[in-house]
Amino acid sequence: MDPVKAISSDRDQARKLADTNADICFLALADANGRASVRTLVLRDISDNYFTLFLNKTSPKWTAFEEGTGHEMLIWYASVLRQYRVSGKLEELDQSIVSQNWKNRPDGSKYLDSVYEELGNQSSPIDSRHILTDKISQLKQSMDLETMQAPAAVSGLKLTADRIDVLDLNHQDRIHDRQLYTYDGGTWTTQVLIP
């Protein structure tokens, strides 16, 4: 079994069950001082061997992926009741993939990312909410859509799956499946693993 098209079988049965997790991912990563920290980010795309997030170099988490001490993504679709756990090598995605992708975010997303350059960092302190959806109010006034472009500081991540732990609880008896697959550079291999 290729476990990477059993996500995206997952993810598409997740999506008809009107899965919240369908289109999410939970990513766990480690700073310098080995200090981790999971966020939730928007799954985009499950191709070949690879899955692609996107997110913003003003983000803690960038700096967090660029210390790379250590990564992990979890997938969970509560709706088919099964779990992967995917590492493997995580590198910054082609700029043009990025720049492409940047036009199907939401129109609010797009003014986010924008506000990133104008109030500050993701993640950096406010004095209100306020402040920020004032901020949007004026760069929705002032920015076209249509012509909007990614800035600069919109990125993503492509992580190459080089091992997949699949659990499995669609079982009666609770006595839950367990599979970790491998890859080699040309094929899955599988073991079972007491869960």
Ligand SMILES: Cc1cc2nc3c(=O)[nH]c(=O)nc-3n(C[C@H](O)[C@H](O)[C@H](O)COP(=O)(O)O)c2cc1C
The other form holds:
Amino acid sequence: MDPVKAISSDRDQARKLADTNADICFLALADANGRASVRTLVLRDISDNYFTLFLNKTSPKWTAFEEGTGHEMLIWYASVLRQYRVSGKLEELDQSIVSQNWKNRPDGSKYLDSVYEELGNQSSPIDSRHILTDKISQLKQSMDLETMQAPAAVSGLKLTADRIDVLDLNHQDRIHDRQLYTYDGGTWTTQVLIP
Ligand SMILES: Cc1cc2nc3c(=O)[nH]c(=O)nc-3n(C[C@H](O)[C@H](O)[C@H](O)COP(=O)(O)O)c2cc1C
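Mind sharing the form predicted in complex with this ligand? What's above is the form predicted alone.
What follows is the whole complex; the chain from before opens it.
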């Protein structure tokens, strides 16, 4: 079995079943000090053996990514009762893909992406929410959505999977099925794990 295809097919099924996790994943990163952090991200494309994510380079997660200390992506589709833990090579996504996709962002997200340059890095403190909403109002006045381009800090990540741990809860008596898939560059091999 190709576990990336299995994730893609489970995602289709999860979408049909209106699973609130159908389009998201959870990305855990470790920074250079060994501090772990995890956050929800929209899981964009799933193709061949890779997954794409969009994020902002001003955010703490970008720093943690650059430090390259460790990462893992988790996917949990409650509607199909399967969990996937994905690791592999994490790298910056081609900027042309990011810019192209950015055009389809909701209007509010476009303004938010534009706010970091003027107000401060994503996840940095500000004195009040009003400062943010006032800045967004200013941007709405001054920027034309039709001609707006993706700010330079808008970026993406590509995770090329070489290890996928699948936990399948579709078994009776809570005796779950757990399989570890590893990719050797040509084929996926699998090993049964004690769940
Ligand atoms: C459903 C959902 C989807 C999200 N999607 C994204 C996303 O695609 N990209 C992103 O940067 N943050 C996304 N976020 C926000 C992140 O979880 C996080 O709060 C933010 O990126 C700041 O993360 P950091 O401080 O760890 O860098 C999403 C949050 C939720 C709840």
